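Below you'll find only one chain, the form predicted on its own, shown as structure tokens.
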Amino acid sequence: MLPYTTLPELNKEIRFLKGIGPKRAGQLLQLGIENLGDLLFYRPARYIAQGDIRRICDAKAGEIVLLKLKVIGVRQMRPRGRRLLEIGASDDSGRISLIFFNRNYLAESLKTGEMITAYGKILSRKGKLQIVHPAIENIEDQGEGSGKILPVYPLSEGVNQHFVRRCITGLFDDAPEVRDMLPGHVRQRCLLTGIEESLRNLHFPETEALAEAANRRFAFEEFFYFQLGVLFNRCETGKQSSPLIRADSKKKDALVQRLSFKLTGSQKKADQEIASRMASGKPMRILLQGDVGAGKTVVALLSLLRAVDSGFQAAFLAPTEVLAEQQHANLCRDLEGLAVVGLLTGSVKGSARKKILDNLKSNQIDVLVGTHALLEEGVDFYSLGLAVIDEQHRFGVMQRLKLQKKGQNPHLLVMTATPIPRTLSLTLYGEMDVVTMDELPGGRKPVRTAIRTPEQLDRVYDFVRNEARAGHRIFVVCPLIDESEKVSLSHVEGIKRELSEACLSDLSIGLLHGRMKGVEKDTIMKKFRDGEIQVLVCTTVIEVGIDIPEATVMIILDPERFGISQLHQLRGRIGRSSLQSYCILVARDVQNPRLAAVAGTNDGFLLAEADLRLRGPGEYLGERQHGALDFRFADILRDQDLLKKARTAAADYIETDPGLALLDEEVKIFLKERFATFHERLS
């Protein structure tokens, strides 16, 4: 996102341009684009040239092409269901199938005996070439131009590269000056072509370089303008004052005596850390992030003691219930006659709620578990000093503030069992410090990976049988809870029955999911942990937290369902001892290069790299942080080069414009707009 649409000449609804009606402004909003800043800083999704076009011949599979060819069929099918459309093409050298799924519409436009251009990866099956999805044009729709450097816009139904080009050039022969909004100084240093010649050649390159340079200026002032937000936020903070918790506590003292291991280094390290930090008087932003088993809790249970120790109460946010009962169940355990530890999550009503709440205004509770419920009106802490937030990528931007607000500037210590790549730090958490737990604790084994297809459940299964008559638990993972109309998966009401009934018969077997209420949670879990119950077939509702020892095989059903690091959390819940633990994942797909990756390696950094690579930056760190990633031209995986420039760049133009002042007016309005929640100091 770039803050000149926030130009009164540029923020005139797209409909007044000319030739657009109420109908094409509709179809553009499709795209996107609502105003003439939105058009005119529309990024095409690609170039072409005339010298990229290949012949059918020399193209091979694997290889992404540009073709120019002939329409010489188009064909509609419909098979197991499914809307197909086939088109036949051919050039001077051989022909070649586009594939079309659920885009039957595109018949109506696509004739035989027309030209066409189509881009697209070249596939082989059965001895004959097709691209699956390309992006096709009417030759004759491309007009002038179609020999130099052409930008390929991204399209929804109804709107072709022909008017979008038309709409662009209408908007340039009309369009006012814009002025541009990056600081000259930024521009010069980091060797950056102006806002007039970067849009022409956005949109009308007379070479490829030319074309790069306007992306990559544009990719750069994203980058600035966050980096710009993120950093001012973090010197605002630096200048309040937060609670001055003690680095010396003697309850944190005795609950180390009280450990039946030592810590690691790591631990000492991180401890040390946050504990010189809370001490300095200054808000603390951690985020500790750490490989799954590596200790974080422990280490966040030491804060919390030094919190209590220094009168100060504190609070730890979980993602769901059953995370929040069992650290609840933990903190109670391991903090008895050191804390006093209450529960809130939104199973908690009437009475039991209002009793948790009086006591936590009045000071009779020192520490606060909970899931979302913490964050409602009414939940008032007596003196709130740290907040605790366990599995960060479960909450945005607003959760953390909204649970800030419940003290006077708390310490905030936010942990992660997902590792994050540096550059996806630098954009979602460059306001905090980053300490990192890389080691785990002494005589714990590798978890060994494997993968399996269904047809060899059976040793699979006599497998588990082995393991659960040596005293071991076993889970058993499957993505759905029910039967699905819609997507053959299996679903643990399914599997629950079948291992009960034939497979594993002679073991006890239990069930958990989301849906179950809270006392039959705990339950369950509480007969899984005492070997009541030896195999628990549930959902992903175990993915972090749960600490069972004897738990030494995970298997995963349909495993392709789940991303790299969520497969990862998922073996987190073995191997938490000396035993040897193993997870199966049981594929259809036993060559996809997620589970490839899984089964490669336990290093859950090396992993957190391969999912943000398979994967991309969009959605990596699931629910969408506010602000965060919302780039238009910028890619974090592609840019990294571009992402440090303009970090250096916003810290420097700080230095020497600490409140912002010399800002233009429209890139001010456009940062409290975006960063409503970080700058509301901003001059």
Ligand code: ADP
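What we label the rigid core is the largest C-alpha set whose atoms superpose within 1.5 Å from one form to the other. What you see is a predicted model, and the numbers here were worked out from it, not measured in a lab. Residue numbers count along the first chain shown, from 1. Compared with the form predicted in complex with the ligand:
- Positional change of A596 between these two forms stays under 2 Å at the C-alpha, relative to the superposed core.
- With the core superposed, D248 shows a C-alpha displacement below 2 Å between these two forms.
- In this overlay on the rigid core, R166 has a C-alpha that sits 2 Å or more away from its partner position between these two forms.
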The other form holds:
Amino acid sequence: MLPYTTLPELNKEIRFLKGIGPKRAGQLLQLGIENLGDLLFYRPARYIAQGDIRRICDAKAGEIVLLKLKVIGVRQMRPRGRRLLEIGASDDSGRISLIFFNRNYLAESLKTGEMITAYGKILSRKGKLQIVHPAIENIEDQGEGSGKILPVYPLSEGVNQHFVRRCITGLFDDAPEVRDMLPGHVRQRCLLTGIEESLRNLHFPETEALAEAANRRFAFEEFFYFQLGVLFNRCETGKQSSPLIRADSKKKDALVQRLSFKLTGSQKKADQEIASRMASGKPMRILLQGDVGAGKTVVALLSLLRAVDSGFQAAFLAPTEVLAEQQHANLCRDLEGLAVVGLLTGSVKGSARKKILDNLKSNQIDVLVGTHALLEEGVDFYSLGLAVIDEQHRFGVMQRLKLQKKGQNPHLLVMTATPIPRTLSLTLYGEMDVVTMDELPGGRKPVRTAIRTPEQLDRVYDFVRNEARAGHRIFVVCPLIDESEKVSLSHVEGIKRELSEACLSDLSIGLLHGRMKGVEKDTIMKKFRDGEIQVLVCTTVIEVGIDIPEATVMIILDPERFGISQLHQLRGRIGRSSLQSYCILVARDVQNPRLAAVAGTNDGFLLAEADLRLRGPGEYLGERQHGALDFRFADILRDQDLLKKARTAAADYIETDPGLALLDEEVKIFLKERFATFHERLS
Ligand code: ADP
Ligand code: MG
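Can you give me the structure for the form predicted in complex with the ligand, which would complement the form predicted on its own we have just seen?
Shown next: the complete complex, the earlier chain at its head.
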């Protein structure tokens, strides 16, 4: 996102552009183009250079090619009830058919005589060449496309290239002046092109290099403002005050006494870091990352007790109800006599809820454990001093901010078991300090992971039987992508039946999934923990937080349906004692790169990087978090060099202008809107 669209001259509705009526405006709106600025900065998905275009006679079946064609005939047919559109087209070297199913609306823009480009895989049928569902673009008859570089814009139904290009050309004919918002010295030092030049080269480049330079400038600019906002926030946060929480605490000491184990070096280091920050009276913002089983909870507990000892309340947020309930039970046990612990989730209703809220407000609850329900309005603390968010990857940035508003700038401890690749932590958590716990509590053996095929299940079950005889527990995990998916539900139930009736009929088998009631789940988990249930067939409800030292085997069915991080998280449920544990991925596709990655290492950092690379940032982060970044030109994976440059440039800038007073007014407005926490600090 860039600030230019807020300029008054660009913030005009698109229908004021010459030649654009309500219908056209509606079509552009589908592309996210509302005002002149949106159109001016509408980014081409790619560029076609004349040299990329192939001739039909040179194209072989199986190749993916770009052709420049003239439409010579259009046929609409209905073979066996399907709507088929066949476009006959040619260049000076031959003929080809373009085939579409259920896309008859395309006929409108593909009339005989039109010039188009078509991009797709060449097939040969009965000696004739064809492309099924090529990417089609109308190009102008002459001039455009000849010798130049042609931008190709993202489209939606009913809008074609030709139309978008015409709108943009129209806009440039009568171009509103745009002033460059990037500070001049930053632009010069980073060797970036000016705004006018960049806009021209974005849409009408003479060479590919110029198009590239334009795109890079805008990508840099996006990163620059983003980093500026992050760094500014960070400086401002440093100036604020937060509850003063003393590092020394009797309650904390009492808990340490109670623990049946000694803290690891990593735990101690993390604890000291957190404690000294909270004692400074400045806001503590720490992202605590440590692999599953690293023992983050204890670290959080120590801090919670410090807050309580200093007279503040604390909040502990978990991503799901099951986990909130489990954490609540754990905290009640661990903090008995030290702090009053309450629970608030979506299922706490009516008078129970009212009682909790009253007690919270009157300071009769020290630590409130809960889910999102905790962020709702009406949940008022007496004096929130510290908020802990467990398993951050399920939380969005906005939720983090909401929580902060529940007190007088409470300290914030975010814990995650999904290691965040460094590139991402710089952008997503730039305003936080990252503390890493890289030591596992002593005596643990790394989990061994193997990939097996369904044909080998008999042997897998023999292995399970042996482990069960040794008094160990076994998870059998089935995918349940969406908890409302009936099909998958029958899947877990089916597997359970199959195991108890046939393969493992000599063992006691339980079932656990997200559709069960809280009490029901608890009972099952208890039985599993106690060994009354030996094999637990379950969905990913067990993904995070559940802790059973005797669980040594995890069989994951259809693991292809899980992501790398999720598999790694799941695997973290075993290997929680000095017993050797085994994770068995039962896959049809043993070559699957994600499975290979998971089987190849237990290092969460390596897996996170692999995951990010294989999936790309959008999918990796999930829509919500990725949306918070909302870069149109920049790509956090591809443009890492630019990101670094922008970060350095932003840091330098802030040194010379710490209050951001010299920035363009529009940029300030933009940053203010973008970073909700900016408050009124930008004057
Ligand atoms: P995570 O970092 O995944 O949240 P937990 O906090 O749930 O890990 O800890 C996992 C298990 O390890 C718990 O049973 C906890 O009691 C235990 N644990 C934590 N710290 C230590 C330690 N220093 N020594 C031995 N066991 C520990
Ligand atoms: Mg945990």
